[in-house]
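The chain below stands alone and is given as structure tokens, in the form predicted on its own.
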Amino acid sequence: MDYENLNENVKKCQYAVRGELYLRASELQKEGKKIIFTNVGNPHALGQKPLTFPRQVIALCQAPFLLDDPNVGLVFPADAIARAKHYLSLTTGGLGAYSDSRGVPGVRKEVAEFIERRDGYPSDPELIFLTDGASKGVMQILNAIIRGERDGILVPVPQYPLYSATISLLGGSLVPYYLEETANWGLDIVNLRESVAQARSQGITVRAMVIINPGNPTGQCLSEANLKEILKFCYQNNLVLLGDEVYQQNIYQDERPFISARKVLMDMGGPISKELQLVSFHTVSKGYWGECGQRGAYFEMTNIPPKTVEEIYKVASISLSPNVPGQIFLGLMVTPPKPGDISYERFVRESKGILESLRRRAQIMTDGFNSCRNVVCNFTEGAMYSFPQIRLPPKAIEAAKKDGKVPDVFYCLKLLEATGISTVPGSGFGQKEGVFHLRTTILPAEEDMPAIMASFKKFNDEFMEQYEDYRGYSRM
């Protein structure tokens, strides 16, 4: 496996969420310095508590003796104790045996229970894939869909490296549509007819089209209006949608809550709703449960041949099964406590204190970064990241080449250095030429999040102080 001899694809392939920047804070980490890892949305990594109720539903699960012990209610409330015979009723040899590869029957019943609450129409379990976190799905549909270089993955820019990463490890080629800044980060179709028009001049067919709602890194939630022209552009352009909803609990404003494409598909009805092609992604890694580490997910396809089923089916077969207890973890996330059971009421208590937290620190950062010379921050509308663009001056700019760097990996390198905050460079998720951001978290602890920010604004200030000749920057 020498170097010269890997496959290109996989040469090709980058994915700054754990690049560069990464690396070196985890250097500084070893040398003994406090680093802050803002880098990636990894809840309980930056002290957010788990949910009491499904630890201990899992806790059960994974030791099912406990439950002959004559004094587990003494320790787990009796609706956690139920929860856990009735998962472990599912499976055939419990938590450490192989289940079905595209997960527990049981549990894509309840998943598809939850999506007809949610949206008001049927799901069909047959039709929903457990995944290994939510990446796991998304990297199985795109390598259904892609054959080789001249197939084309519209995906939003600034997009999560995922999926470019993704398609170019399949081989496959990306075609950016731009998400419009100074309109919040909104979607104009305009701009998407000419992105499909320039990718086939080039003789690419552009064969789906991501979106990423509530936007990572961008932050934003898609309107009604906006899915319903998104939803007729793939019907007329004859491409799958991928919807990537893996933050639809993470809402922090009122105007625009969470809507599924899959409903407003339904909602549209005629051909449209019986043709489009959608797939839609959800996973425990987000929201106020932040189980990143137990990897459990779920894909729902809409519309999608039954031999390409089939063939999806085939192919996840060859992993044998997802981990059994993130597919629990699943369960439990789209069938948590109802009213009247023991532990509702601290469950409730539990999600609705984290996810005001995430509301008030996502208004702490946005107000903090507005506050620091030359940046520019849009609000947080949902997701858990702020994306600042960050307005380097000529000078700044000039250094990062003659070291080697580009721009913003340059200044997100001097402020870990200084600060200790981990960052990503907003060029790891695509931006317009000249254009620079980083992406944080909006994850630290409630508590640390103005010492943060004020640690940011001092960096920052001083590093516009240090290779600025003039003010007077404005939003491109």
Contents of the next structure:
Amino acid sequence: MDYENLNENVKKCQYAVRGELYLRASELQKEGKKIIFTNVGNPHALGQKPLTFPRQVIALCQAPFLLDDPNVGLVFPADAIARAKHYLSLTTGGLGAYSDSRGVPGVRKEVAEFIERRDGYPSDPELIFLTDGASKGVMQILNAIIRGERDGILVPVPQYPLYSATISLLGGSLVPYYLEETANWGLDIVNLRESVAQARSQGITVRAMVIINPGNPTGQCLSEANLKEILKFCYQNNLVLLGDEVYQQNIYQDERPFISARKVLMDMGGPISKELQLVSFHTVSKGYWGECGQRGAYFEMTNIPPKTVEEIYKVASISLSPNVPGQIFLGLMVTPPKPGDISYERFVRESKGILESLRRRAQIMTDGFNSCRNVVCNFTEGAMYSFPQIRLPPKAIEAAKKDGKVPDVFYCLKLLEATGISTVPGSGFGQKEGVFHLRTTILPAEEDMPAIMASFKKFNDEFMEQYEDYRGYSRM
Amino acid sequence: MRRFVAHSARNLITRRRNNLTTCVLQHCTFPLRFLTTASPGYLSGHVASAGSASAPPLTLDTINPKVLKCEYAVLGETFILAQRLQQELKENPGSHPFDELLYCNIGSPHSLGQQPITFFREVLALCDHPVMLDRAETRGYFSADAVKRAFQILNHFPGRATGAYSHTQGIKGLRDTIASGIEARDGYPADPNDIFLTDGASPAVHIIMQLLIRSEKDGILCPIPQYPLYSGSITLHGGSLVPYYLDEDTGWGLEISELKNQLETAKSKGITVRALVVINPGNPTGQVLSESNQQEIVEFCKNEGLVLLADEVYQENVYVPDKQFHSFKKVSQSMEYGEEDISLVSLQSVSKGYYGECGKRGGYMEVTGFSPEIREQIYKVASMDTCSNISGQILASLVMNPPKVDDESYESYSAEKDAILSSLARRAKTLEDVFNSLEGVTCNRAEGAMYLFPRIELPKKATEAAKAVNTAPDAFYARCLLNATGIVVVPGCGFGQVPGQWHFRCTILPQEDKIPTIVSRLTEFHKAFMDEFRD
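So the form predicted on its own is up there; where is the form predicted in complex with its partner chain?
Every chain and every other molecule in the complex is listed next, the one we just looked at coming first.
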């Protein structure tokens, strides 16, 4: 294999989250420098502790000989024991057996019940497929949709680069629609229409639209009105709607609680509710669970024809089955301890603790960035990230060019070298021409936050001082 | 049911013709898929016109055609029928001439009652819930060396955080362990940076196919018969499968002359052959390659500039004293070939061996002989999925570094391992003998892996009956077998075979106490089948 005769699509695709900045940070870490990894939504890596209950259950499932011990009830709570027995009974052979390629039926049923409780509408377990992480699910669905480069997928800019990378890898076309930073990263329906029109004029068939709600990297939570607009737009333009809802538990304001695309669709009733094609994604990696390493997730299909569902099932079957422990984590997430359960109080205490801290950290970070020279930052309404805009002075942009670097990469590398803070440059997510950002997570421990923000401010303000000419930007 | 089958098949034939398949494998039947339960009252999506008065955006007519083309027989038609029968038995006991299904279609040992290795599960449980290590009353449930190993493993995790994403290739310390294990196995060093831990071996195959295949002019040499992950992934990624036939008469021998012929034939058709897939021990065929054979293969790949994709997931399943597993890495290193000489991708998995942990999705590819630019690209594609599941990574490190002679758990671990492996060898022999005793059936021995692949001479009446329902003869046989006995096998057409020949793949995995039932039901069925269809 030579570089020249590699699949072109592989060469073209990019995935910045684990790209240049991350690799440089890893190098520096090896050299002994203290690195604060804020490049990936990876809560446990930054000190967030796993919830106790699911870990107890999974340990019991992993080593069923524990369940046989007469004294197990003295060291594990009864509800964890019961739940472990329950999940083991749903498998055919325990954690080590392949499950149904779509996931253990009993777990899929629990997911359907969760969706029904959440939205108020029944959900069909047959249309719910479990996957090794949501990314695999996204790739499977996009692979079903994209036939070639004339198939376009509407993707928000900025976006989580799994979408751009996958579309590239599969040989499709990314059709960008810009979120409006000055309107809190809101959706601009006019821009959306223009994007589609432009794509069509280039001979592209727009097949699907991706929404990330709450947004990544932008964090905005879509309103019900917004979701209605989007659903109508997809219906009128014959698009499949892909609803990435992995951050649905991460909401830090009260004006716009999470509302699922499916709920809004069902509320709308009429023909659209029976015809609009929707695939919704969720995971155990985010929320207050943060169990990224388990790779547990699902996608739910709405209004996808049975024979198409079968084809998607067929492709899933080539990889045999998703990992069973991850499926159990998912089952536990959608069916957490209830009031009256022994583990309920502790579970609530741990969960609330995490969510309330995330809310505080979202605020600390937003305020911290807004206090810096030439930095403007929208509030993180949801998800796990902060996406401040860095107004780089012309001299900095020149210096970047001289270094052969994209301006925000240049800035982020300097930030990394100076402070050990590892971020992802905004160019990795897409942004308007000439506007620069970086993405950081809100995940560092609360007690470390003030020091981190102080360190950032010091670096930033010195950087700006260094590169501003006497006319300079002033923070309006 | 037959009428429905024929009708649906006819519709699908039309669709298939329109979908231009260039796949070399015989398609046994057209995928007759049923959802396993009805979907009453849910909005499961009838195809109706959307707001803009056209068909919905995602239907069979607009789905990626490569998705339509690809197949995976292990969970294909026969299995789907089995699931239906299972449901019928549940809802209506006594509705079939058997009261349970015997799944001999899939290499999933735990599904059929095989027990996990205790030591492995101890360590995994401790890593899943490290709090147990901190408290004497929970620590006491585990063997001392399991506790020690869990501490060692957790030390590789910053903050003992097993719930965090790891490095894309997997936790460094675990890769170090695996590299040491490879070195102990082969007698040659291994580099942890060459290892990419994946969710089972299958995702690794997809990554490599993605890199290699640019268009259908790119071909991948695959053994016939082969494990249909290869045909499936080649189709999915838009490439061409270039078959090389294993020789059934010489115990599924792999002849270099056959490789050379097929390579030339492909070239003459304008196909650029990029890689050679070798499954050793073989699936479905079970043969273990001789070292000299392996040397020839390495030489062939080196000379022709092919990537050697060595599927070695059954490396711990060898049942005959006259054969031994040698990794292709060891063979090429023993020939003094290094990074400059041969590009090699070696696959291992936690799903097979004596551990059989299919549901964990643990495995890795060891990638050697690729330039830094290519390795970057492999890393990049792998990084899009962030990393593989952590528990699977830990298990892979345990499999490659099991208890040693002086460890507390060694005796019990050895006993468990030996019991499983010797039982597998016994079952392989028993079933091989049974197949060979059936009229018109011959079966090579299973030297390794988990399967038998008997060949059946089907009488003309049977092949005609199969044609009448638009089914390949071996799929017809498998379906009749299933309907009569509840035994689920996979028709040979799902793996590929010499045209005009019929086989089926049967696992050796049902527990020993089930084997007599399988033997008697199978023997009875086969006699009745031959009585009905004999010329």
